[in-house]
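A single chain, nothing else alongside it, follows as structure tokens in the form predicted alone.
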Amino acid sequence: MLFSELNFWAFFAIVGGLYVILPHKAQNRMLLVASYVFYAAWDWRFLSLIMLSTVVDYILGLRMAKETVEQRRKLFLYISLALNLGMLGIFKYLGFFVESFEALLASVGFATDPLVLSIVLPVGISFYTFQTLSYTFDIYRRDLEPAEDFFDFALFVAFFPQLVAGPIERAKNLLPNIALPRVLTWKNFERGAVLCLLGLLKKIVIADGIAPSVDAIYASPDPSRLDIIFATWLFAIQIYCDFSGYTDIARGVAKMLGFGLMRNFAQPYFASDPQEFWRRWHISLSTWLRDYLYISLGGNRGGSFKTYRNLIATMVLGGLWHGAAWNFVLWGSFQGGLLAVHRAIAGRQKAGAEGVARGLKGMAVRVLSIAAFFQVVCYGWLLFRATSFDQIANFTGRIIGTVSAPAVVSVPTPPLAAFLCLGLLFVWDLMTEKSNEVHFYERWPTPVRTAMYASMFYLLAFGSTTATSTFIYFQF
């Protein structure tokens, strides 16, 4: 079930109807069943993986919390790591590594019999494995007490709004929200509905509306320089609207049920440097990588070289988390390199800084920095979107002029509704940024808010004629 399809909203109407008439514990049990039904609608066979991870990590969490011998506590942690990363490795990366090894042998002259692995990637496996791993890590670090109620823990793992594409929740946030009774309020319902509406606009009208334009250029055998630049700008918009749209809907659905999921995006294209970008983009993943990988590798302890090494290693693994392909490794390396270079430069600038420019000059510097860094981000998205190293090299050569390219611009024009909705989104993000308040619209008079909601519904109806597609991050 896709959030952008009517069958999901029929499913949610049934869940919501039952939810309001049931007591707290029964709500949780019903939500657990609903979450399993939601996931089974994708492929019921992979429910066994979620259930296995749930049972093992629940038992390990209880044992780890009671154990006083450090070596045994580490053993329980390693079992959780082996199970969750093992499932992730088999279903997501085994075929990739086998194919890469065969290609390496072939490159040095060894003939191999191709091993074809038909392994289906379970939707959402990267998200729920990281979510359960954070639970066992926090218990091991004694930052969290284990869940006593098995079914509450199972709901934490499988909660349907964020099950297949995040945000990657922490047990410290979501488990108390599950364990304690929730109060349904009109304010939360309105906020949740606005998030859902905004997410649908991002996904259906903008992301799905401009996707054909991006696909046409990245499938073209001979695109022009401007084609590649325009298509990559559009892809930056597409992936942001697609993924943040999913998150908005997930958070909106959860909020209408009384749950508060973490914010996953904070106007990332208003960032002026890589560190700021990763504080704004896919926040649940970037903070997970920081807390459980970067810090575990040593963080910024041990001098500059080790810090840069840890940054790059973290982002390379973060790139590989996105998919089993070498362009994701390259994208992660690119992001890690940006963070390392920025850290080195920012450290020297901080030592000699005399103050921050203010007024019009400061605003102009900020805007120019954002615009310049957006181009850097977009080149990273070219690495992310490209289908092969050859395409990366070819497109890069066409952009910088070392590879000849036609002068004619052939990128298909996205529909009008996508442009109108993109304008609305820019104003929305700008007002959120300037006010530092995601609910800025609540200060408006009721007639103004009503007009805004009506305009959003109109744009959704106007733009819903485009063909919908699955969310990009479902493949991760």
Second form
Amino acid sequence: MLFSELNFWAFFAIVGGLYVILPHKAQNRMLLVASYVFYAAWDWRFLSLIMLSTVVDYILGLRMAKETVEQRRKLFLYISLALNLGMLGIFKYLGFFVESFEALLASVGFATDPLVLSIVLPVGISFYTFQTLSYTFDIYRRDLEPAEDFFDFALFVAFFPQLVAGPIERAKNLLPNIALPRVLTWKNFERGAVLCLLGLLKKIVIADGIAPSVDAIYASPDPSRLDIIFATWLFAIQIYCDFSGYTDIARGVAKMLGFGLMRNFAQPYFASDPQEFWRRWHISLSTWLRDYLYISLGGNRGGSFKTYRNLIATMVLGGLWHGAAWNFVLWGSFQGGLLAVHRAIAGRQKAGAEGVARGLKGMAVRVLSIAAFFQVVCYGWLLFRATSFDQIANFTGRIIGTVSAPAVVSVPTPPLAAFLCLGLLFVWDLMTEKSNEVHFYERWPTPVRTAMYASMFYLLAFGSTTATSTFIYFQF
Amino acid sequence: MHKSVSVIGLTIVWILVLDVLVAGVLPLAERTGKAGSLIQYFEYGRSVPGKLDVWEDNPGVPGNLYDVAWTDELLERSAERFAGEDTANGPVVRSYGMSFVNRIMRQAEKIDPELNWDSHSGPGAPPNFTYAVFESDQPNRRQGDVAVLGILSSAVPSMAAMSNSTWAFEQPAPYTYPIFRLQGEGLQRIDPLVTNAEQFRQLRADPAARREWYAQLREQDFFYGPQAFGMSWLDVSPFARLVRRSVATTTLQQAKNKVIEKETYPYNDVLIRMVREFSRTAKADGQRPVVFLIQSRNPRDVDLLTLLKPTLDAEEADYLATAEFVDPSDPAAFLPDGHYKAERDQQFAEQFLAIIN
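Target state, the form predicted together with the partner chain; input state, the form predicted alone:
After this comes the whole thing, all chains and molecules, with the earlier chain placed first.
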């Protein structure tokens, strides 16, 4: 059941209809059932993993909060880590490590019988695992009181709008929103509906519209330099629109139900350096990694070398979070390396001054920095999108000219609607950036605002003729 | 409450205003000959009966496929040509295919101007069309002729259809073909009720015959559905056309996926039997069977060579598989319209001539 499919909206209409007539507690129970139904539509067997994680972390959370002996509290934390990371390890990484180990043995002359593990990756496991882990970490750090109501906690783990691809919510934010009665307001409904509309435009019209062009070049045995550059630019747009489109719809649906999910993207391609980029891209993951991994590793306490090491280690693990493949490790290393280099060059002084452009010269410098850094980000996306190390080496060689490539450009042209919508998105992000206000359009008179909504509906219909595909981040 | 009503109401009013504006601008743009592709974009979303009515009323419009590839007419022309052929000119290559096959054959004619070629083709024709025409055209082939059966990978799912009008939503050529089902060790052929353009024209004035035809499609064709055929009155609204196009293409893609997943139609077994019967029939008639396996650009297409090579080898039938010469994942091999570039077709043609000489 994809957000971009009509059956999801039929499902949501039923959920919404029941929601408005039920009292608060019954709303929560109904949402829990709906969330399980939503997940079971993919594969009901993996519901057992969510339920297991829910039961164990609920009990451990309560025990940990009551426990005064530090060693016992630590033991409860380790049990939670073992369960959650164990599930993630088995379902997401076991096959990868076994294959890599076999390849390593083979490379030094030890042939082994190949062990083929056909393990299916449960949708969204990386997202809900990190979400429940943040819950136990926060209780362990005494930053959070455990949930009293088991079913409320179960809803926190499985809340359907963000269950399969985030945002990775923190219990401090979502649990009170579940536990306390929510007020349904027209303002929230309108904001939620606009987010959904924007998300659908990003996903259906832009991401799905340009996906075939990207796929064609990344499947091509002999692309030209310009093909690779254009296709990688397009992939940068595709992955942003695909993932932020999903997040927008998730936040929009939640908003209409009275929930406030965290913002996951803040115009990431307006970043001019790696630090700024990670404050704008996949915010729920980057803050998770910062709070629970980077800081746990020591953060920036302990000198420059240890800071760089911690940055790179955090980003390598962040890369591996995306998938069990070496290109994600390489992508994570690339991002960690960028952050370390940036930190070494720019230091801390620049923080706080970023984004400030004074005068025409300042603005020009900022625009050029953004354009230049976008190319760096795009090279990272090449590592991310490539299907093998060979392809990375080949494509890199073609870009820098060490591998011969044809001169022709053969990227299939994306549909007109994708370009129109991209123009709208650029203006939208620019206005959000300039006004520093995500609801900038609320200041507009109703006739103007509604004309924009109507245009967005029309554009959605205009561009929704391409084949829809699953969201890229579902595989993580 | 007042605010919500005004926002929702005004949004609907704006959509209507936009719709009326677009509906007004489109004919204007059409008359001035501007924005042709944009007009086409909106036209694609008409219901299938709506598009067919436009085609019938405007025979000269570009892209009109109303009168193409009707089986009765193809066979009639084939019989006329057969009767007029001078057997002294040598054997004839009789192809049963689609534009991909025709393009290869045209290249073959350029290389070998002596080549005698008789084409039977339909736009985007699925294997049930090419195989059915091959079967029906049996009286119009001689001993020593070469019979070419074209199989296009992107059209394989459409073996579960009886007409392009049910699955090719944007270009619904109404020509028809039988559907084949497994029966014992062979195939059962279910012929369509409508087999020529004249019969099809009469459906417009004969509601009972039209109902009967639609009933056959509903019963036999896995792609026929209301999303493409129902509520033609909505065609007046460009917005509704866009929505229909979206819904119809999604539904049809789902129907294709179900065929590929073998949930609804055993395309693989049917295709294997078609190739087997094609080879055996041609050989029994003293003709040379050659199967063209044309792998089009979509990576999700059925891999024809993997599916059919064991059968072709077992039957000792000649074949030309485009995937053996060109990687179908290479976008540089294709034109923007999805056909192979001329140099690739030339390469295939050379291979074909090497097979038959």
